[in-house]
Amino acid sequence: MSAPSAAFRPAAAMLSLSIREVSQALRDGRVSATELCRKCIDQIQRTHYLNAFITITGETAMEQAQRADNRIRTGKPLGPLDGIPFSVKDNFCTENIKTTCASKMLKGYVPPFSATVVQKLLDQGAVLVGKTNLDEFAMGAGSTDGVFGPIRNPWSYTTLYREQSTEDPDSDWAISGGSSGGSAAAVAALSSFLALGSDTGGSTRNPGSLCGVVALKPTYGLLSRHGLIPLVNSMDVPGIMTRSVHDAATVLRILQGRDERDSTTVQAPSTPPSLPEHFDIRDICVGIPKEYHAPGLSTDTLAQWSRVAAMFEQAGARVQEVSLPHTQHSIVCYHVLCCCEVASNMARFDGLEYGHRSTIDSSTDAMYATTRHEGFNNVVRRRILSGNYFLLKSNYERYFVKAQQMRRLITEDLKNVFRSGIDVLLTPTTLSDAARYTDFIQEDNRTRSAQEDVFTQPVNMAGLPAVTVPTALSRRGLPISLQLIGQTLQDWKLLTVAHWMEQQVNFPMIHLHGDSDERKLDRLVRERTHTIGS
């Protein structure tokens, strides 16, 4: 990324550093952890109009930062993340901090424990500055369907985008993508150095792509799901969002590995301390799936896909077209399996032990039914109903079993490609850059998700690692990203190739518009959205 311009706020000079750079600055005494934490919290408040955060943990964060300062001052830092501010999608449990899943159903729920991946970051001295907004229970591709309101893409407020717009900034803005839109917006807007998202069918990579940040979906089982409120157990993976591939690799090394509280976790392969600075790309074979030339693929995205493929080829890598013949069925297969597991997972939310409970108590059944009707939005209720329909005895073989069989075929397609000598696959992440909010909400959630997840959900069904890397800005001034898909447990190799690609494309640093515009926007949006933590 290029250096921030002088026109950008002074605080951004520090906030735009990589984790490695700011970690070194902390050790050199050029900045303190408390000062860094304060800068991030101030940035959250300055960009409040994005609606990226549900809860800001300011007081707790400052206490954590002070302890980090004490360790660093005595020459005993816990690791590369000691004193580094981060944020967490609000479907990860956080001890003594509200966890809402952006749903009325979990109103007031305060977990007694933290998710394993959150605790690992805290154990390394990272500073939690807040919980980020999302689609309700992570069901969506735009971060527009949560109870706390839609999230705005920070790139909608850059000078380049605003100069092209003739409309009021309060009405002309792009979505952040979903369902981890708050986490992506937090990293893109320089209010966190890293953020955790969840990825079931692309929920980390989609917003990462649209907000111009690096988003890693690790191999299934490499990161613990303990404490991640489940959507689809067989596909859910904690995702990592950062502003560089190197930073994503740093976080992955800390989070990966077995967890006795999650039986699906696997032993992490041995990895070097950091990604190699110099890498011979001529040893790599890049596959281009012909089926990913999908209807609706924008000319800007197609141009970037072709440009980066040519970049690999010109550098000496082998680039060849490959076929994934069952791709055309993957989105329907994913929808059936997703709804089936959602129906099962959402059964636990009944109002009896925690969260929202209806005041109608004429009977247990009435309380249970009205609680779920009041607590879930239409998107969640429809997926539950669809899942229960697919799982009916009369429909089980026709829908669920056939979807499982198709999932196996999709997985075999990917395995066969890698067996043929392909090291990584290069694909688009999304069909286009971020849609305007007013355009995006013209279609229902099911239709939007089918469009936005077309390139991302196959790897969730196969359990493979994938990473999205921003490559350029579209003609509208919004990020376009490409996805690299790797082989099972070869996440490090995948990130090594992604790091090489990132160095070649030289994606620009974000430049938010003026302070005066932001203050105006802040006043306007405060009147239209929920207050933080309400």
Contents of the next structure:
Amino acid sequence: MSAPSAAFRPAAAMLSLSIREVSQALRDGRVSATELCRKCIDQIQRTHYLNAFITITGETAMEQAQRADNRIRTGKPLGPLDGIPFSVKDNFCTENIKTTCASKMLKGYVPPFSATVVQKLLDQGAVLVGKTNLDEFAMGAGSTDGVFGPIRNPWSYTTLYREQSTEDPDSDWAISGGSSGGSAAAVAALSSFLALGSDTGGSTRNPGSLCGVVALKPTYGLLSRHGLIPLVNSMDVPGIMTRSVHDAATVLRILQGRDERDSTTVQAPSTPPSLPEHFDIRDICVGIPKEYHAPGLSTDTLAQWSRVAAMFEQAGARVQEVSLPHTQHSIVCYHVLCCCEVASNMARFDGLEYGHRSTIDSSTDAMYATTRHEGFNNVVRRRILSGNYFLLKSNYERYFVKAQQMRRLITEDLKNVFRSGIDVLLTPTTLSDAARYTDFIQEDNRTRSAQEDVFTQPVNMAGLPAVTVPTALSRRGLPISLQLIGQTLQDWKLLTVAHWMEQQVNFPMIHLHGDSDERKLDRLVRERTHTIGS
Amino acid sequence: IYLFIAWALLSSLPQMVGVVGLEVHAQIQSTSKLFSGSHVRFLAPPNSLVSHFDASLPGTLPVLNRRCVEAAVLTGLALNCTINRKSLFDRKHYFYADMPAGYQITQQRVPIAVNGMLVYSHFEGRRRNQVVTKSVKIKQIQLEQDSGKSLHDDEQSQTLIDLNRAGVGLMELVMEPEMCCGEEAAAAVRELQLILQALGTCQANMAEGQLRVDANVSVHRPGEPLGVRTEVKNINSVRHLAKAIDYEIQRQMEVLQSAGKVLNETRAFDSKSGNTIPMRDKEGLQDYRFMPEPNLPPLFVYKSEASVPAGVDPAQVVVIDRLSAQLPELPSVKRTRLVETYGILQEHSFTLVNEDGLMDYFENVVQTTKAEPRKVIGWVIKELMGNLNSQNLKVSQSPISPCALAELINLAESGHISSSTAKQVFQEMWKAPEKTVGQIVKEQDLWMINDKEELQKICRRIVDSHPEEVQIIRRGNKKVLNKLMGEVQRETKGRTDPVQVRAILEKMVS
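Could the form predicted in complex with its partner chain be given as well, to go with the form predicted on its own?
Every component of the complex follows; first up is the chain already shown.
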């Protein structure tokens, strides 16, 4: 390969910086916010084949960047995020910008307000470059089930992966994970420094893990859900995706805190301006839950888990096996609770106030039925149907109440572990590295969600914070990540440990396949997509 | 013979009686809705009071309005309820065009108030002046959202939706089936209206839909289990409530007496015919799929400021003691006080409290006149209410102020005008509110004739012009004296004191 590697070109060099670094570059005048914004939008276009974005907000982004430049030039930046390009999963409402949830139901829907977390970023001067692709209404673990098509894992377009592949880049590629696959791909492919995802059963951590970025699921209630189109209200949290733990901490500090528009938010504990530089890992007790040695755990992942556990131990941390006996029941309970809330939350999509409306209008009921049939995909419809079944008066005790009781037991398990002196739990995030798309779609969404969420989902049941950090590449050249789980509202401590771990593991920077090939590839993919789509 | 036995059996059984329970939806009087900041106003332009949340835009979340909680707690306290320190919200699912979220947020599992009691009175006896006091248990008061309104245009076969009312706070009050007829139910609802209005928690106007009453009606023979009940809806006044219930009880009795079956159904009251008719009803089949509302934490109310936990601003939470201290004088207390303070009849105390502003009017007059309250009550109930009712006016619209009425009563009391003249002057004041009492009396020359000589002259004239009557009186028929007195009254346009005139006439004819 004679083409220069992307990372060595100046544009990519700038784009691959962390928020901390690029923020400094902006202040030093080494780059302007408008240049940075332009580079990101170019990068989005260059990696168009990933299908990570649903909407690119180029015009408004450039205006925002211009304003950031004015502030920075006059020495009055709003904060560490002023002028930093970011993207947002398309299930967060953005004022005057389409918000689709990757569903026909909301195709073309333009919300009149922005989600609190989006607004907070905008208020800090961050520059919104686009809305990212996902599974329809965030229901999925692969980002393969949205109306705009599947998202491709940027790591399957690196030299390492392509050189191992004997197949066409358009047929052999890995999934991004989901449901926030677009946000993870955007951060991984260097088209955003930061992206927002949402995490209900692992939807931020799963794609974060498979795309090799840092993905934080904060404590439930620490970040406002106002403007996040819900999946499961009692488990949803906005997730933060960055390329470093330090950046995630910076963003968390800005987004956290009580929001009067979301009654489930809590006051944030006071946090210092940045993570401690010096931190003694010997004070930390790391728990290894034995139940997480789940069937199907890949040898690569298991090796990483052991390797990092050993790192902690060697550095003087206490590492200890713990038990979470009810974890095995978590997925099935999650399924019941998720379907129930989905059935309820989706009831508002009736075609009357907004969104898709069927042309069948022989009666109000007929219009509802056809609107919902046309608007939702199979996955959503199936969950609605199951949820309504579980909520029937005659079933409520047997399903919903039982699942809630189990939820309490799972929460108790985790509390007990932390009460016994454990500071963080170290687990795999996913069973293995990212599956090939063609393999992944052999099983249906329900099966995949059950398999993929197994390590991430119990945390949502208990509302705890968790972060996934990439540790190494698999033999296939795809990221493997590990998850750290912390105690309620101890997000800062969790990130402190994650930061230490990140420094030890030395995860490599992405090197997208050669520039010329990349263009060829992009064209190829675009043509192919066009043929399929027409 | 068989017929006779059947008749004997029937007549030995106790009579069938009606059993009535009520479900009342009271719209909370507040500036904004239960879970959003939209304003609450009757008759605003369609869809002008709709927030993002009210239109169920995805991503919006409910934020509980403290004022609505306070209204429910105040109402609960006034109805002797136990206030639940912790209550919960639930979602009740059904598809309806004016329920945009596809569910209503209500309090199915743990409502804000339970186990209350409403004491009410109604009148019995031939003259309907015998006060009977009864009570009905309040099972619970729950907070919930109101729906929007659908308007069906049958001609163009379209439905128009107004979401102004969607999300307005409601208190649903459930009264146990302890009433037996329309009149009792009407009296209970009337008393409830007065209580809510006194509290300021609901305007309680049924015609404007601020108070909606559904009646659960069944019939049975005392001692037997309750019969199958129907739910009667579409009732928009207290009068119609009584009518609808009585019709329904009668209908059910007739159905059972002709060996039919009462169906568990929803029926609508038709105010034109006075009948109840079955509604097209899917509710029997409806499964509401209740679920806890995940976006609202449990609602806590605290006994006292001291019981508010640390870290919570007492000004931001609902404190029962604080609300208890704010409870106004309730209607039953007002009535007792009126009877005791002024010595008026109990039935009059009902009228004073029932009419908005009438009690204040009465007390105002009493304070500014030397007349006995028992005299004032006659003026207020007969003259004032008579005139107001005939012109369909409210007390606040009376052209005669309490001051002016007091002045009039004072003139009559002091003998400056006769009592019959006073009534005449009252009507003149009604027509010309800009004039003072004095002006009217002077202009129409209505001052009492107190001059002895003048009275003597007038009486002499009457006696002289009625020799026959004088003869009859002198023969011992004293009753005829009244006729002469009437003549004097006519001659003087009632400006004489009957006692004085009688004395003079008696002297003249003796």
